[in-house]
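Here's a solo chain for you in structure tokens, the form predicted alone.
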Amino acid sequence: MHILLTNDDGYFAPGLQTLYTTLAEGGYDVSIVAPDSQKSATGHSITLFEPLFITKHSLDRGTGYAVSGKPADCVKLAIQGSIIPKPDLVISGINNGPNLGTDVFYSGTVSAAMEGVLLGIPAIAVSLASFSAVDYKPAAQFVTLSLSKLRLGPGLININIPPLPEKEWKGVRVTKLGKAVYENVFEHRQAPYGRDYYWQAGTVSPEVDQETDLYAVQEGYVSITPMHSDLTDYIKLKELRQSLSLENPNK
């Protein structure tokens, strides 16, 4: 199997370079397509006004390349620009910090595993959910043990891993998104020259939703949830098909 490996936290993050090692260890072929600095929180944006300049790393199997693009820039210029060959996954992480419920709307881990789905490569994001974070070995050993048991398919899977030491975790849930409510969100401040300006910080609510990603992480749970890129609310649909055609008989 060959996986694209990316991220958002930058080509050198130790998350990465963790999850390469142990997955090249595990025999996995291994390409890296990743930014060349931080650009977390990004979301799905792309890089269209600038051009996408790459720089060439060796690997102990293989060719990495740091990108100065998004996340989601790297999963496309390996994909349809080839400098690697086609993956048969896409793996975006291991993250420095959660991407739980609501969150995976701005996250470039997340987007960038997305990105994988839309141009039909499965995907597989996978953070963990400490910001101080020294030690990724057991989460990297998690994703590569796992591989093999998750059945993917043409949509992502977010991994969430809890903020524990190994011997800590309490077992995997398989969730759903959460809602991420963050509270103090924006934090005001004055410049010495009077003008103002915002930190934009906060902490989540506790969560009471025992079937979410947020409740299980926060109970000391490794979250498994299946997405899709599908956004359509197909409730919503068949009312405004069945209201339309009341309104408009002969449309």
Contents of the next structure:
There are 4 protein chains.
Amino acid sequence: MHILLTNDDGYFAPGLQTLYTTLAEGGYDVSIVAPDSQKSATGHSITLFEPLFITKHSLDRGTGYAVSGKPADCVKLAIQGSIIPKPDLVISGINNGPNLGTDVFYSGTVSAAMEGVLLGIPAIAVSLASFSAVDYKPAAQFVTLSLSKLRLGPGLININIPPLPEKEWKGVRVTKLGKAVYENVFEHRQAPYGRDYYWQAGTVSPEVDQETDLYAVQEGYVSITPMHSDLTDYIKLKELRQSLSLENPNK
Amino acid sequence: MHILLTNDDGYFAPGLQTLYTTLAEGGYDVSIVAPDSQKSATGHSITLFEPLFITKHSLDRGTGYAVSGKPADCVKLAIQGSIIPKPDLVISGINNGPNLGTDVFYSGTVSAAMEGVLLGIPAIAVSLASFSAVDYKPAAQFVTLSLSKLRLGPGLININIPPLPEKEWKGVRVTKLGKAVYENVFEHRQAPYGRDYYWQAGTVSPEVDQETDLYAVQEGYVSITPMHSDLTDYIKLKELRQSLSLENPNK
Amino acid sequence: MHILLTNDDGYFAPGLQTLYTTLAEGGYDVSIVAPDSQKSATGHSITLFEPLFITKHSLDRGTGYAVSGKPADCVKLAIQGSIIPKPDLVISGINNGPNLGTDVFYSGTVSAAMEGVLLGIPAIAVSLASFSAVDYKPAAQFVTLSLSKLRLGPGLININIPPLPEKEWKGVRVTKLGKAVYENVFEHRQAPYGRDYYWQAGTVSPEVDQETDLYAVQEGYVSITPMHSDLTDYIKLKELRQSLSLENPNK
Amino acid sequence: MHILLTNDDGYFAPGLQTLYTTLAEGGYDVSIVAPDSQKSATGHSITLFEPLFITKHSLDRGTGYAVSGKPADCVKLAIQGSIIPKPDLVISGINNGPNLGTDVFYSGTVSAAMEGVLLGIPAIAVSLASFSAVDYKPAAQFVTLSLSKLRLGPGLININIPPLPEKEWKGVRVTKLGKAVYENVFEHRQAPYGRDYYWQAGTVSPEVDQETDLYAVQEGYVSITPMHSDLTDYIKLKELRQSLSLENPNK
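How about the form predicted in complex with another copy of the chain, since we already have the form predicted alone?
Then the entire complex follows, led off by the chain already shown.
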């Protein structure tokens, strides 16, 4: 199995490098095509108005590429630009920090995996729900050992590892995406010479829905969420077809 | 009804300015909070690591704000930063170019509307499926006159206007999102001094599924697609819960 | 006489547009090649690692070009890229704010003019020493009427207009560059989540050397400073040749 | 002697890291405050409209700082922001590539050193005139061993090392700045969808003036050029004072 490995923290981020080593040790054939610098919170951005540059790096067992674009650019370029042989699986991560609930929309990590899905390749996003993590090895081993069990198909598996030493993990839960609600999101300040500015930040409110990824990680479980790529609302579609006058109202 | 108007082409883009005027003439109370420059293809990016600056602009009937961030930042800042009174509706557009099928993931226009949905506000994204449009007025009138008919609720309505003079529009179709398949996506070239680079471009293959937004616009219809924000795959979730050993495989 | 007009505040900045109109009314043949957005404080930056894009704009009497690069890129591209016929003079400005003393090193306005000098074209930089100016007309007229008197040759003339209504200008002084000394340059703050950051700002100390541009403008005079492009220190060169052992000390 | 070490190739560039180690081994007390990424060709840019962030890194003998700004920002922040104790000397480099003749205007390396001079600290810029260099050690040793001989004072010493193995260096020359003349500077191409773009590149014409830095390095010598910071043209100043009517011509 040939795996395309990418992320949004950049080519040299320890989360990606640890996962590369662990997958390679597990016998997988892995190619890295990842951003050349930190691209967190860039969502599903792509680069249309500027060229993309790539830098080759040597890997123990092959060649890796750092790309001057966003996470989704890396997956598109790897597959549609034929930078590497066609992969059987896209893995994005291990991210530094969680990617849970509605926050997946902002996530470069999840968007890179979703780009794989859009191009017909099964995909996994992996995040370690801690911003101060130094040891990605347990998370990398979890992913490597789980690959054969995840029933990979035409969709995305979003994995979040709790911010705990491995022996304190409570277990594994299959979850739905929760709703990340932030409080005190903006700090309002003044720059020199009087210009106003705003910092975006805030804290996530505790989740109460026990079926969700947010709750699972909050409680110390590994969360596994299967995701699809179809944003059509079929119930509303039916309603609108019944109610909407299909004439152009301008006439 | 108080409407928050935004886009991804920037505050002074004619698509947004025409829609502002048309909505205001239609009696709606409209506030503009939009990016201060072109932010196409930035998806659901948000700005976490730098401050956001805002510039006030005078409007005929109020005040508008140009923001140094991405489309989703504008909606978050408007609502969570209380830049304007809480809106009843978010409208994003009118975009210069289509936002159809799986391309909605890349779209700053659609992502701004989706941010409204995530914050509990009904939202509409509007795009004119032409890159050389000069007249946004028919599209703006269509949106203004349709507002009362769209059964606005906790979701997103994605509207695409065909690239035709209004009298040649074939009608209105309620559609599902199609799959935008691109061909010849990357051009590979060499920069001075020998550096390789890649341009992302390509052309969309013709759509054959007649239920889709891509097909509708291809045939000259206005396309209206209701969208939700839940990316959980509930079928796969059930399968995984039945099959997956919920133990940590590292043990 | 064919004039290349540029600036660092961007193509549509009122300082440049007013100077264009005034020069054209004065009978000069003017081409604009200027940055497409605000590029203040970019010094003599040039763009080597990315391509430059140009956008054509109509002018009353010709064609202007907005460039996706820095002020010095505009001058290089105009002349070495043959975007316009070879100019006889480069004028950069009218800048929003002063460019005095050692601050000329940071100035995109002065650097654009210096690029003209490096390419063998006489050049003028013009700045209005106010950040809240709305009327650039008196400064534009001063420049237009002075062109024939400035003995333009293979060097740069740096003009600064005092921040006063024209009738309060005290007169015109030919000056040397002073030394801009700033106090309280950095404000130290903390971003959300504890990251340190610094804002650069500060205030210029009053100048006491009456021969300088800083003093002239401080006193309400128009300042005219002739500048050259040779940073060699010939006195020190002579000393070093006498004292320095010309052997490689590694040996 | 406390040395502030900076560059424009970024904190982790091998030229800077090798010079740090060599100076420290030579008994010098060295603090690094350098850009956090590649900032070549940024001239004397400074960051006024955004905050600067710093990241601390451990050094064998102290603490180093990577700054989110330009080379000149690093020197200003180090000294005016009191990030480190006041240095006795600023050294910028070792740059990857030459900084010769009029090209010093574009150079982030030389501009960082010039910023030291503007703040009253003697400064040295060091460049290795090769883009494919892997061994910076001979250049680092040359600088370290030359420190006591360079008669450091209130100015800048610009050192360029020839692109040759050390044993092939022909010797050391004290030079003046030459004039870097480029040929074939721009390549004109078309992006997908027909947008024009230009790449800046070109080759330097051979220098014929034997007194210059360009000639010295061309011939295989180490070049040492003393530079000052006074761009006033005193000869022209005298001429203008005699000829220029000091009246406002608008009147």
